[in-house]
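Coming up is one lone chain in structure tokens, specifically the form predicted on its own.
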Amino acid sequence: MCGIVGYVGFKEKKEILLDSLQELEYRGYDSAGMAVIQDDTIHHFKAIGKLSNLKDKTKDYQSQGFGISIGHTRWATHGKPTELNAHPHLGDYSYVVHNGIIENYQALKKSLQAKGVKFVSQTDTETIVHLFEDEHKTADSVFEAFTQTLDKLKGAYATLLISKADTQTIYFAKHGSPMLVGFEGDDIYFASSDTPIIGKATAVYYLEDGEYGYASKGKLHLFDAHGKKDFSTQVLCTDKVLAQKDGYRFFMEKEIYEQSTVMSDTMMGRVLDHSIVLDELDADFFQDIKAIKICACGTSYHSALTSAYLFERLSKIRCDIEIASEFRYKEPLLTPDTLFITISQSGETADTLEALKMAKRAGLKSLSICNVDNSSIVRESDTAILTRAGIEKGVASTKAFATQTMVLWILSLYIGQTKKTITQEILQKEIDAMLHIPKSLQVSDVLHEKLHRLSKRYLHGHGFFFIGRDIFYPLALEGALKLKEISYLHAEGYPAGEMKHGPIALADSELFTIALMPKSMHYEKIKSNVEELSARDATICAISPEPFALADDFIQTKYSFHPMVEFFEMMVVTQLFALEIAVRLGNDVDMPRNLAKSVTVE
């Protein structure tokens, strides 16, 4: 989730950057960089960190008269933030930006090599430019070398690339990652998202996937795969945090409708037709391991202990889930046999961090799943595999925890692939379904407006239940949590089958049961325990495919042929309703009372 701008124009070009970078800098931190051609001159500038290092080290520096320019905020998802692998990527004569993943990059790079490039960076996008400056050798014009390129590009990506060859001109691409372009008279300007733009252009068009072209002087010419395409602007929004979050009322309700776009990036090049690869683990890294140890917290610890279902029943190995910090003083019994996995999304969880550190000095083998490259749980881990959702500004994760959840599910797989403990029937079946997801986290409409109408009836009562099984179980404690966080009502998850033994003294017509009812997993037996709590006059709310004649309210889902694909379907509306029922109340969505983002104390 990079930010990505450029400018043609005869306007000063560092402070044009580096302001739109500014607006764009919660899109990534990791790193940040320029390149201006002025007078067939490239003068070019990275910073690792914060984008005021890059401001520094161009505070000399001043752009006049016409030029061409691209600058870029990074959020790791190949490499560690260096320099090296910061943006704007060189080849010999070009510069490229780039935001989203090339899938097949290793094979085109492994191409290259055999041709002599030498590559400096651990990137994706550094393909792109040796690429772009190889298909120029032979081809009729920088244009021609620019759709070439595209052409043998497979994956995610907006790109910008400037190049020695034609200094007047900014070549564009839009395929999967959002860019737009804005228009002030001559000027013409790129960005992923409105806020870099507003007060520098009046007009605005938002690029279609499969567009691409190239702009200079004023002129912009649009291409898709029919051609030369004509095209028309609109105004542009003028209210920059209205920009920043989309048009939506809140940042974790844009997050929430962000999940489809972020679970592709999540399974790009790892997810393929036929098999799981996961470039971030040696080939021999499961060697000798015959046990898992997860340690996380909160949400985290949520997937986690969804992830203990799926490693126990396909990929054949045991799997024990620890809240971090009850690991920590439990004198725990650690095993070099046993693989140690912490999940974080910031990857500074205090707690978290510290049992890392007692399983490192135990001497077990360690992974990471993180959100944040180069973070300390990153750095402290033998090795990590990044979830690609971004920065997630709203407190109460939900793109987070679908992401996490999502590379478990992935790693799961990867076990079985690798150690033989899975059919490839049952992993074909598995690909298919992960394959689906994103489909599923898409919010429709309809869906909705129900949640916001639904949620005026649960603004009162004594608590919520949110009841399932297997799977559902840990989703039913997350949908839970969520609603904790930001609407401060009482709330709490509990496997379905476990109501009778204890919680179902609670029930009465005051308790509201939100049940988790897939068809596709033990429908008949949560159905019994759904039943057990209506019959103590118990609110029930069901969410399931399958009609339920004793609920009080109904969600119909669509899915149920995996219950993988249910699990994402109902996430997200536990997400909404949770927010709708926050946002009736007059709380403050994003920034919940108590909560903060990253924890880093004990």
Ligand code: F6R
Second form
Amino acid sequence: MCGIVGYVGFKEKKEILLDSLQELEYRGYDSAGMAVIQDDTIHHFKAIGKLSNLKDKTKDYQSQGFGISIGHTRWATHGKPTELNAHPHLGDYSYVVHNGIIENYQALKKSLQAKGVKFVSQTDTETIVHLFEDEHKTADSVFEAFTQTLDKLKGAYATLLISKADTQTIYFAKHGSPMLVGFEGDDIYFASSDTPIIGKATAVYYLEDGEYGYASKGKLHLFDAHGKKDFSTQVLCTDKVLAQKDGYRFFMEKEIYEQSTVMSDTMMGRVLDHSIVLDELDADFFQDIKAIKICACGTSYHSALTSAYLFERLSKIRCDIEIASEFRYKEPLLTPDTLFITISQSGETADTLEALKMAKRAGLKSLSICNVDNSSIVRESDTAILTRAGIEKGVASTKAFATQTMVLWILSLYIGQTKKTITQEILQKEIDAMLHIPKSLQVSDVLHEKLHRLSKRYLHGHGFFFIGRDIFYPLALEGALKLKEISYLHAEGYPAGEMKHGPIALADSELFTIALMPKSMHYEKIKSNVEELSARDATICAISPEPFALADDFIQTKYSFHPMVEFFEMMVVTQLFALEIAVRLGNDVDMPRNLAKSVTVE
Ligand code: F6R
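Now that the form predicted on its own has been shown, please provide the structure of the form predicted in complex with the named molecule.
Expanding to the full complex; the earlier chain stays at the top.
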């Protein structure tokens, strides 16, 4: 998602910032900016789109001598990707860059506006700089104003602030979003990950949550809740690709592990303690809507299939799902009381985009659920809800699926809440389950190690059946797709109750059945389906909280009161299962053969 860089020293600052921001491009962004203070003068530049646009804007600028500087690449979360919304955000005499989300920004903004402060952007970040300048009016020092500002912020953030009130110093804080400090001689660098400072700094200190302080000529002053703090640096790694992977072997593996944190981003500001808020939708958005039709491809289609159960169960609204490439040529009957939803990670999938255009021609209202703001599908839709997964580099989609499914779950509750198809009691139960998801997505070493060991038994055979019922059926489809994509083994997802209508003919010891057996939903039903397969000698790998006597292999998940919590936990198991098999088979996990990340052809 967003990227932060900063530099204090004598070197040419523009080049350092541009080069550092370039190293953050892999995270995805839609605008970029920088601010440099030198000799009491502030220079600042912002540009939407590619970094080359920022380079063009800064081509006549060069910094000389000592100075302080901050830069940012922005991935839009609050407000569109425009220059005004790009960072650094400015007050009257200070600039700030920020990653994360300030949860209480609306309340802070209101009270600042009441004091006459003018806001120019739609972002939460701008609040920080105005709050700082407001605190500075009464504080004894710039640092005191900065710490008082931090005390008032709620949410997750990493931030850098520079001000004409102290032209020698960068102020920094980390609380829930990553940031590190690099050192080389008297030069001090800040960044949201290693890559921008590799080749520039030789030593690094990874800031901990709750740490803050300031950096001036060659010296970093670090504080935490207990006051001033000593720290020691470590040697900085020198391999950039390795650094982008944050120590994981593959981007896909990193993205599986990231799911816990990105889901918090997806929910932030939308899932409140007792209600659901979707700022993206007008209050009367669902007024004339009687049905939903969703079009998508591949993994996004599986996420859509999952949501159909939720829309009908919670929102009490009819929901049909179509594969986009099929929808395009079937001469569908479309009625204007149907909301047309497209789901796409990239926002560029040709079939999904064309399906959307067809629906628009038929006069349907459209909503896209997408990971990339300003993508073709987002631009083409009436409204979009962004999934906030951050860029996904592994071709096999993982965190995109998780966040799409979360957005759809949120949307189903939003409709339920708006149309009053659910009671406050049910809504509360759903919200409680949602708030538990980031925890249930945390990958434990024990689980990963178990899947690693188990994977060696699943490298042959004549095929895999992933089976499940209800929402676990689309998850079975998705589990099978993940395995196919990266292991090149044949796998199918099936509704467990359908096996006896044909596919069970394939059952023998070389048929691997991956059975999704949640305890909170239809357990006895799926159990009998698995027993039928076991009786035909199929090899059973059961994923369940409940020990299952007939399982050849058993992966125990946690008991939960809510099927969606079980859903997401089992999702991680199937993702890691596919990953470990593919690794053992020696395949290129991040770039599987014959596949592309964005399918822009029919
Ligand atoms: C599978 C995968 C694909 C995509 C599909 C649609 O891991 O990534 O099946 O889901 O190509 O792509 P988007 O979501 O970008 O429209």
